[in-house]
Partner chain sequence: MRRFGSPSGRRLVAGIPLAWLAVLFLVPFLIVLKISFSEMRLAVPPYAPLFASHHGVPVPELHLSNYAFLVSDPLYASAFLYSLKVAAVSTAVCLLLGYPMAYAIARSRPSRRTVLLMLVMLPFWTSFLLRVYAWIGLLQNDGIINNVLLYLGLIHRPLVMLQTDFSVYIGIVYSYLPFMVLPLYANLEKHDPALLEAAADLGARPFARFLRITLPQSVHGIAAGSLLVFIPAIGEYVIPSLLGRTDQLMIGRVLSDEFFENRDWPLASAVAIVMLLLLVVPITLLQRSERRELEARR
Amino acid sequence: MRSPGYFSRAMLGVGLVFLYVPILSLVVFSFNNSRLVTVWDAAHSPTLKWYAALLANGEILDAAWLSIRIALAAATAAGVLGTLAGVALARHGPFRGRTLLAGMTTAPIVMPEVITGLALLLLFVAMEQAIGWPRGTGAVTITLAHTTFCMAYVTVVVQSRLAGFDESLEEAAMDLGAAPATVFRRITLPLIAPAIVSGWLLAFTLSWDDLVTSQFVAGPGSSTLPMVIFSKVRLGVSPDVNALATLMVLAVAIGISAAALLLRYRERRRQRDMQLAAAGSS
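Could you show the structure of that chain by itself, in the form predicted on its own?
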């Protein structure tokens, strides 16, 4: 009877090894003294010279800063548009064009990125010829392209949250005389805020990581960090890329740890408030 438990733990261990051993090896080789990224230099001690080389690499730093700016702008725009679309699909019931809106908002999720990138490139070229904007391809077109497919993910997350939402809270607020806009701002928005934040973080990650779509709509001087890394991989990876990946892993680990600590603190605070409330009522 205990064999399924052992099997489950064994499969969990295999999955964790499969996921994290490559990342761990990448971190280890970022301290390698050799210029070869897959051969450890046992004759010399570990070094930090590749981190210093990374900080002196203007191409990678400029690409990283551009990716951060694009990801922030695209995630924010996708968060606003995706939230509005999710509320419309979840709350307003059947209306003319609902099926079309639902299909258009979810199409980028299942559409191959090659088709999405090519379609957006043709759209931007047609817009430039028709109205003169956007002028050429660059950071603006990358931001617009990222907003397009990131919005779909935010819409799905917000719509899923609203599907199990307790509407009695909104009805009680309207019975007390609150306007619909006030109800949305004071009741609905705070309750779906975790879904909006989750959608924003997902959109930021997708925008930061995108390569295929960005290659279609990027112009000269607007290479994002994934594009720069991909070009280096094709020409031969240098150890400073390992250092860059290690710093990114460290940033993600810090963010996850901070979020976990914040959630634990909020849960303890909620339990303490419930205990105080129970003690006061007794």
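Take the two forms, superpose them, and find the largest set of C-alpha atoms that agree within 1.5 Å; that set is the rigid core. None of the values given here were measured: they were computed from a predicted structure. Numbering follows the first chain given and starts at 1. First, how it differs from the form predicted in complex with its partner chain.
Could the form predicted in complex with its partner chain be shown next, to go alongside the form predicted on its own?
Single chain only below; no partners, no other molecules.
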């Protein structure tokens, strides 16, 4: 056999089917008329009634709105903190606290969420006892907790993007007399902008999706969307959750396609600019 790889290609097919069949099943059965999610009611399906039920469910809508606000705040804070940490780790050489910073930015990624959640709640309780803030738990404590684990992801993305470029551009700008802030704004920031954007999107998704950490640090009054979904599905399958899942898959698909189109457009424009520059110089 001169061309190996039949086996690996077959496994790739199996793997992709395995990854997509569950998502597909959620989408298909969201249009099913029967309350029994797994029995297709051919006579009365497809139907949009679970979507209507979803939009009439105030608890889910409130939770979704809370989750969006938390994810926006946490992803933005994590974007700033993670960019600072990523720049420090990739560009500052050895400094005091570097090992500590490097360790603390990768540990939250693999740390089991039950431990992170418990540790953060105990911190918030201790802080409230000591300095009277934060008063109780709720949206604020969830946002602080999400920022902490999300910034780790942004750091890794920004750091690995910077590791792919050498420092000659920044050094050249400094040799030409640019101030450090100008170097950062004109050279470093444009280089890492794509990494910051994808880090922010990743952070938003992780915060929007987080259940375990939120459960620990959320007060009795504030339920995020994953918390509401979890308490529903623990009792078994529920068709309006399928409708919700379909809407979320749709949103991700639209977002990813838009990002891919944008990237392709920018790449084409860059190539055109380079051709023009080459033509101009000859």
